[in-house]
Amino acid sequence: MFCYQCEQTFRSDEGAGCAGTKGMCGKDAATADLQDVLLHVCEGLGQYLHHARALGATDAEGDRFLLFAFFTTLTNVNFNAARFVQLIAEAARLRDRARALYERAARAAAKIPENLPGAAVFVPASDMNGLLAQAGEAAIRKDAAIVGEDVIGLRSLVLYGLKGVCAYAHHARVLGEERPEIYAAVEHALDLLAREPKDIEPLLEEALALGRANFVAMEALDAANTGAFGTPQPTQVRVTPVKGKAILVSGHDLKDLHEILEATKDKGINVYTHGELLPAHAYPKLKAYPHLAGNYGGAWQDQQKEFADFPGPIVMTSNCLIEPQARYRGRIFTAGPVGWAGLRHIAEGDFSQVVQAALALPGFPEDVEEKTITIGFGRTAVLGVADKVIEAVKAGQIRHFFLVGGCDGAAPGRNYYSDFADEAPDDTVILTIGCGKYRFNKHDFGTIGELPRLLDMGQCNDAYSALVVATKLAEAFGVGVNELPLSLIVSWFEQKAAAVLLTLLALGVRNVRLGPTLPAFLTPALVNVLVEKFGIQPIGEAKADIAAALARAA
C-alpha cells in the first residue's frame, strides 16, 4: 500500500506516506490497495461516460455510482475490504455498459468509436488475491520515476480534491439535488487522469476547475439541506445529557438523521447529534423533534473514548471512523458509504435494528446539569443582519473578521486554531465550520453589541455558506473579497478540506492559511506555485499570524 491522502499520513526524513500493513488512520494493505482498483476502474467508467456525454448520451447510474465509490475512500469512511471486491465488479460491470452506450452514441452520430486506452480496458480479477495482485497497476506512484514528484503530486491533488467534489454531491444527491454539470465535471477529471497526463499547466488547469465545480456541489448540498429541512436558524443546543434512552449519530448525513427521528418518534428514546451533526440541531425541520435531544462529545478523534461512554448504539453515517474498540463494538452501526467488517450495516433506511438496541440499553441514568452553546448561523441568519454588521464595521466596533475553519484531528499543533480564536482582539468576529470548532466552541466569546463574537456557520459542508457571506458582504462594501477585514484560517485534514481549498482557489481568494500541516502531496515546488499564485501561506505562531493579518489589512 501507499497513501498519502490526509493530514495524518506517516511522515519521516525520508519522506511522508503510509505504507507497510496498516496505515496511520487504520486502514490495511489489503484495503488500500483495492480502493486504488476501485479508483482506477473508475477511470475507465470515467472516461466512457466523458466521451458519451460529448455525443449528448448519459448515464445516471454510472455517474452515481462514481460518487459514492469516490465517497467510500476518503479518509476513515470504509474499511472493509470485502465491500470494495463488491464495488469493483459494479464498476466494471457499469464502465462495460458505459462503453456500450458510447459506442451507440458514436455510431448515431455517424462517428467511429475510439479505442480509448489505460484504464478503459483494464480487466480487474473476479477474487481478492487476483486484484491485489493487480493494485501495482492502479497505484498512483506507479510511474513516479518516469513523471518527477511534481506530476504525481498534481495527480493527487486532482485525485484527492475530486474524492471531495464526490462526497459533497453524494449528500446533496442523496437529497434529490443533482446538477449535470457536477458529473460533467468529473467524468472529465477522470478522462485526464486516466491519460496519466505529464505537463504541469493541464493538471493545474483541472485542480482549478474542480474547485469550480465543489462550489457548484456545495451550492446543491446547500439547496438540498434547506431545501428538506429549512434554513438554519440561531439555535440553543444542549451539550449535556438528559436521563433516558439514547442513540448517538454521527457523521454528516441530515437525510439519516431524520429518517433516524422518525424511526424513534413516539418511543421514549433520545437522540443526540455527535461531531459535525451537531449544525442539525438549526435546522426548523430537524430541531422540531422534540427528542433530538443534543449534541453529545467532541470531534471525531475523540470518538474512541465518548462511544465508549455512550449508553446506547451508535451510527455513523460518512466520515469519520476509528477502528471501533471492544467496548461498544457490538453496538455501533455504519450507513451509507462507511463500513467496518463485522460493524452491522443499515442498508435502505432501515433503521429498526438501531431502535431496538437503544430500546434493549440501559440508556443515560440520570439528568447531567444543563450546558448550551449557540450555533445557526448560516448565510441566512448572518446575512439577515448584514446592515448592523455593515454599521459595525463602519463604526470601529468590527475590526475584522476571521474564519477560523475546517478538519479537527489528533495531530499535535492543532491547538493553534484555539489559541487564535482565545487571542483574536474583543473587537474581531470569529466565523466558523467545520469540526475544528470543537476546540473553542465552548468558550464565551461575548458579543458585539447585540452578536455574538462566534458565529457557527455549520459543517464542513456548509463552506458554501460562509463563502456567500463573504461575496455579499464584499459587494455591500463595494470592494473584492480579498479587499475585505477578513483572514481565512483554515485546517485541512482529509479529501474534503482540499476540495474547498480548490474552490477558495479557483475562486480568487487569496492569503490563506492552512495548517498544522502542508499536505504531503505538494512538492516543494508546487507549495511555491500556489504561494506565488494564490498567497497561501502555512501556520505559525497564533499571535504572530493574528498581527501579520490585522497590519496587512490596516
The other form holds:
Amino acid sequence: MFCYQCEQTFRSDEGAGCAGTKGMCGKDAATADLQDVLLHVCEGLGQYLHHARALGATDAEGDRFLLFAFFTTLTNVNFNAARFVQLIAEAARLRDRARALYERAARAAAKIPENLPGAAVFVPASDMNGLLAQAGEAAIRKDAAIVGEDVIGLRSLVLYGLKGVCAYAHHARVLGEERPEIYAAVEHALDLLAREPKDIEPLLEEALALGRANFVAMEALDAANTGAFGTPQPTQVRVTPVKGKAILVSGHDLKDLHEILEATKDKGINVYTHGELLPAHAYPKLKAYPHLAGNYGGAWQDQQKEFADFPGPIVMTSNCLIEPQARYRGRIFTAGPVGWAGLRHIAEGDFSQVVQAALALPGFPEDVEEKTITIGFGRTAVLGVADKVIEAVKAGQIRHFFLVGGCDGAAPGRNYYSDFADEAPDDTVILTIGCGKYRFNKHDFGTIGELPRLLDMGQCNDAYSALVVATKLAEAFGVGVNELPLSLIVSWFEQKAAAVLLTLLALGVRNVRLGPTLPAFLTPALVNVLVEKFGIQPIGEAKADIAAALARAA
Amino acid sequence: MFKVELLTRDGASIAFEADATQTLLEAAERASVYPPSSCREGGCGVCRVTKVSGDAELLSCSSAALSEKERAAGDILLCRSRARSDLQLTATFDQTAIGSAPEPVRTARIVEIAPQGSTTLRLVLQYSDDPTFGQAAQFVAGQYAELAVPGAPIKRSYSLANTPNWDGLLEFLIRIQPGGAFSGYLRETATAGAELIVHGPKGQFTLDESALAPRWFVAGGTGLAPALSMLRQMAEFADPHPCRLFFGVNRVEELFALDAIEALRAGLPQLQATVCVWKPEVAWSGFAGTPSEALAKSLKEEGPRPDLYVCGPPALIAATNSVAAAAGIAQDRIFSEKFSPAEGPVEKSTEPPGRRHLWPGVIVG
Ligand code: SF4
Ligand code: SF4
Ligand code: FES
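Switch from the form predicted alone, shown above, to the form predicted in complex with the partner chain and output its structure.
Expanding to the full complex; the earlier chain stays at the top.
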C-alpha cells in the first residue's frame, strides 16, 4: 500500500506516506490497494462517460456510482476490504455499459468510436488475490520515476480534490439535488487522469476546474439541505445529556438523521448528534422533533472514548469513522458509504434495528446539568444582520473577521486553532466552519454589541455559506473579497478540505493560512506555486499570525 | 512485571503493570485503563506522555508524533514504548480522557436447558434488565462468559454460541462432566427461571475481521460453541468469506447441534461443514476420524491458505497446529482457544507464538 492523501499520513525524516501493513487511520494494506484498483476502474468508467457526454449521451447510474465509489475511499470512511471487491465488480459492469453507450452514441453521430487507452481497457481480476496483484498498475505513484514528483503531486491534488467534490455531490444527490456540470467535471477529471498527464499546466488548470465544480457541488448541497429541512436559524443546542434511552448519530447525512428521527418518533428515545452533525439542530424541520435532544461529544478523533461512554447505539452516516473499540463494536452501525468489517451495516435506510438496540440499551440514567451552545449562523442569519455588521465595521467596533475553518485532527499541533481563537482581540469576530471549532466552541467569546463574537456557520459542508457571506460583504463594502478585513485560517485533514481549498483558490481568495502541516503530496516546487499565485502560507504561531493578519489589513 | 504510574494533568494517579514484551498502551488496556490513542503506531502523538523516572525502550516512531526536542525532554509514546523498569509518567491529558471498562457482572435467568446428544446440554439464559447495561447482550462473537450460581461456590467459564442481540439472550453448549460441580448443578438443581450470575463477556478468541483469507473452523466437542457464534455472525452480516467447519465428537451418540449447523446454510451458502466422528461404532456415513485429520485432508486441495480458528481440547489444538504447519500455514494465522480437560474454556491461550492485535486493546492467541 501507499497512501498520503490525508494530513495524518505517516511522516518521518525519509519522507511522508503510509506504507507497510497499515495506515495511520487504521486502513490496512489490502483495503488501500483495493481502493486504488477501484479508483482505476472508475477512471475507465469516467473516460467512457466523458466521451459519451461529448456526444450527448449520459448514464445517470454510472455518474451516481462514481460519486459513491469515490466517497468510500475518503479517509476514515470505508475500511471493509470485502466491500471493495464488490464495488470493483460493479464499477467494471458500469464501465462496460458506458463503453457500449459511447460506441452507440458515436455510431449514431456517424463517427468511429475511439479506442480509449489506459484504465478504459484495464480488466480487473475476478478474485481478491488477483485484484491485490493488480494494485501496482493502479497506484498513484506508479510512474513517479518517469514523470517526476511535481507531476505526481499535482495528479494527487486532482485525485484527492475530486474525492472531496464527489463526497459533497453525493450528499446533495441523496437529497435529490444533482447538477450536470458536476458530473461533466468529474468525468473530465477522470479522463484526464486516465491519460496519465505529464505536464504541469493542464493539471493545475484541472485542479482549479475542480475547485469551481466543487463550488457548484456545495451550492447544490446547500440547496439540498435547505430545500429539505429549511433555512438554518440561530439555535441553542444542548450539549449535556438528558435522562432516557438514546441514539447517537454521527457523520454528515441529514437525510439519515431525519429518517432516524422519524423511526424513533413517540418511542421515548432521544436522538443526539455527534461531532460533524451538530449543525443539524439549526434546520427548522429537524429541530421541530422534540426528541432531537442535543449534541454529544466533540470532533471525530475523540470518538473512541465518547462512543464507549455513550449508553446507546451509534450510527455512522458518512465519515469519519475510526477503528471501533471492542467496548462499543456491538452497538455501532454504519450506513451509506461507511464501512468496517464486522460491523452491522444499514444499506437501505431501514433503522429499525437501531431502534431495537436503543430500547435494549440503558440510555442515560439521569439529566446532566443543562449547558448549551449557539449555532446556526448560516448565510441567511449572518446576512440578516449584515447592516449591523457593516455599521459595526464602519464604527470601528469590528476590526477584523477571522474565519477559523476546517477539520480537527489528532495531531498535537492543532492547539494552534484554539490558541488562535482565544488570542483573537475582542474587537474581532470569529466565524467557524467544520470540526476544528470543537477545540474552542464551548469557550465564552462574549459579544460585540448584540452580535456574538463567535458565529458558527456549520459543517465543512457549509463552506458555501461562508463564501456567499464573504462575497456579499465585499459587495456591500465595494471591494474584492481579498480587500475585506477577513483572514482565513484553515485546518485541513482529509479530501473534502482539499476540495474546499481548491474552491478558494479558484475563486481567487488569497493569503489563506493552511495547517497544521502542508499536504505531503505537494512538493516544494508546487508549494512555491501556491505561495506565489495564491499567497498561501503555512500556520505559524497564533499570536504572531494574528498580528500579521491585522497588520496586513491595517 | 514492572509497575507503571501515570499522573494525569488533573492530578490523578493511575497505576498498572507492564511486562517487557508489551507496549505501555497494551499493558494499560489490559488493566482496563484506556489512555487516549489514535493511530497506535507512533504516528499521531496522541498518546505522548513524559517520563519522570525509570527506563523505557522507545520503538521507531514518526518525528511528527515525537520530535527530537520532545524526545530529549523525556517524552515517549505509550503505543511505541516498552517498560524496562518501574516507570513514572506524566500525561498531558485529564483523567476523564482515560476510559475504563470494568468487566460487567450481571444476573440472568435460565430460559431453556435441554440435552443435546449424550454428553451435552444447551443452556439459554436471558439477562435481567440492568441500569448500566440495559437488556442487550453485547459481546463479540467467539467470546466466553463465566457463570456462577448465586450463593454457591460454583463457577465455570463457557463460550457463547449465539450472536450479540438486543433481547439479552445467551446460548451455551455445555459438556456434562461426570462429577463436575457445574454439571451437577445443571443436571440436578437448575430449572427454568433460576437465576445465575454472569461475569464477562471475556476473551479474545474472535474473528480477525480485516483478514481476507478463507476462514476454517476446527472444533472438538463443545468447542463448537465459539465457532458457531462466529459463523452465525458471518451469516447475519452476509459475510462473503469462504468458510469451512470441521466439527468432531468421539462417538456418534455424542453428536449435537447438527440442526444448527444445517440452519447456518441459509445465511452462509458458501459454508462447507464436515462432521467427524472419531470412533463410529455404529453405521456412520460421515468422516471417520478427528477434525484435525479431516482438516489435513482438505488442506491437500489447491487454493489460498485459510486462517484457522481452533477450539477444543489441548490435544486437538496440538494436532491442528502440526497439520497446519505441515501445510504451510503461518503460526500467526492460527487462532486457538483451549479447553481444560475439566469444563469449558478455563485456560485461555492468550500468549501463544502468534500473539497479535485483532483490534486495539485486544490480543488474540
Ligand atoms: S488516509 Fe491518511 S492515514 Fe489513512 S492511509 Fe491514507 S494517508 Fe495514511
Ligand atoms: S471538517 Fe474535516 S474532519 Fe470535519 S467532517 Fe469536514 S472534512 Fe471531516
Ligand atoms: S496512538 Fe498515535 S502515536 Fe501513539
